[in-house]
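The chain that follows stands alone, in the form predicted on its own, written as structure tokens.
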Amino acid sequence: MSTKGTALITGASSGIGATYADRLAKRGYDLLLVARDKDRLDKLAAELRDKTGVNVEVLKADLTIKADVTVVAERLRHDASITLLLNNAGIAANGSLAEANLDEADRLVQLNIVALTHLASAAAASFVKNGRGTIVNVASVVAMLPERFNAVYTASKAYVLSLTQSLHAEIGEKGVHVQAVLPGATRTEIWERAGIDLNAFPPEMVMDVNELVDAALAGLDQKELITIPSLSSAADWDALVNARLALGPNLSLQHAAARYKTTGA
């Protein structure tokens, strides 16, 4: 029997997700994996339980799909066995904003925003009435970046990133923690299902999946909010924090700043 309960896992059937099933295994957590592709959930779920011996359930779901997002939502809800969610899946995209298929962004914000949030909701309100838990929401640099990458992407990121600062804010004291890691490029089956060819990036640009997600886990246990992987100073995040909370007493004021005023107003 586990002691550490069940880890949900979005998004299991390859790349991070696959990444975190294993080593969240090794750590004595028993697993339910979540994704389209039933065959790649079995054939992991098959190799984690020889490997370790933990229990291993696999769940088909399109959380591109309202119905299969609310199967998951309501297991989150109501399996008290669940103690960890990672909200891994998501999908990339190329191209600018101006030509994009509009089809395809729907599809991109409904699996990056919308079955994220509907998850994280589910497994808050589990958690926190049974005193413990953690969600982890997996966003990217690209969120602190945005010149820099495709329009939709970016944004669906930066949600990510500002809904677990929110999150962590309304239950971080009810005892959940809230984590959220921002990769870097990774390589993963994401960049060439968007068209993209990571081949083209610097070599020293491109982090290992199972680098990446040891060191999202070493975050994890220092209890931090958000772990950028690759980021060598943890004080470079805090100024960029306390340069944003700074700005905080001059956000909402009663009157314009002087420099929008026009002459002889």
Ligand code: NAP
Given for the second form:
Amino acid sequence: MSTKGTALITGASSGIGATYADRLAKRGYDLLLVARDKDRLDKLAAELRDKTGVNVEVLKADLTIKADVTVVAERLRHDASITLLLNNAGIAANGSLAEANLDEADRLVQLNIVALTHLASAAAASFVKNGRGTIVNVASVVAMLPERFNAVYTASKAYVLSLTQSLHAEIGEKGVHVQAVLPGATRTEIWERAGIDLNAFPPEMVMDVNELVDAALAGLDQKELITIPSLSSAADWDALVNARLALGPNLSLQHAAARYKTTGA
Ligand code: NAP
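Alt. form predicted together with the named molecule, vs. the form predicted on its own above:
Up next: the whole complex, starting with the chain shown before.
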């Protein structure tokens, strides 16, 4: 067993997850690769074993199916060799909420929110018990721009951001490092899968997946809670968090604000 332990990566068969698999193997983690496409996972596993010598296991799971989520969550709860969870599997959506295909919206919520929550909870329980561990949740910059992207995907990523901030408050002092990564547009298959033409984006807005993952890992090394790879000034993020926290004293009070005072009629 590697001294770093095992990294469990969801959505490891392509894009951001497959790139993390490469980098984490090079950092000396054993890997447990989770996704639906077993052939792709097997191929990646063989490549990484050859290249790095780490142990790589493949676990086929459809994380929109409750029974499959339970299998992965149970593994997280009971396998003490797992020291890192990369909650990365996700799908995007296209089009307005009024026109949404609600079966697709359900699958998105199941994968981006429900499965991620179950796995984060299982990892949190295990890592707190062991006094160490890392949970990385892949959100998106659209969590900050709900006016600019479709509702269901954007809301799912706002959930991931909020969950990560709360989780950090709950277990950050218990030896568990928690990070949310907020990629901007990154060149992966997710766009084509969602029927969105990434080539229509200005090229200066689209990051290469290698650069994205390397930046996210640099943020992890710096013990960041929130990593936005393209944001040049970390102070801008801090200012936003501070502005939000400054609302705190006025968010729950006995009386309504003056502008809402009516005569009661
Ligand atoms: P991707 O290349 O499409 O990868 C998505 C991964 O999720 C694949 O490995 C896919 O594998 C897996 N997956 C999809 N449905 C699944 C299911 N039902 N059960 C289990 N695994 C499933 O896209 P990506 O860009 O790397 O996306 C990774 C994460 O980054 C997502 O959470 C996405 O929202 C986030 N993100 C991406 C961008 C971007 O511009 N690319 C920007 C912001 C955030 P299988 O098909 O083999 O199951």
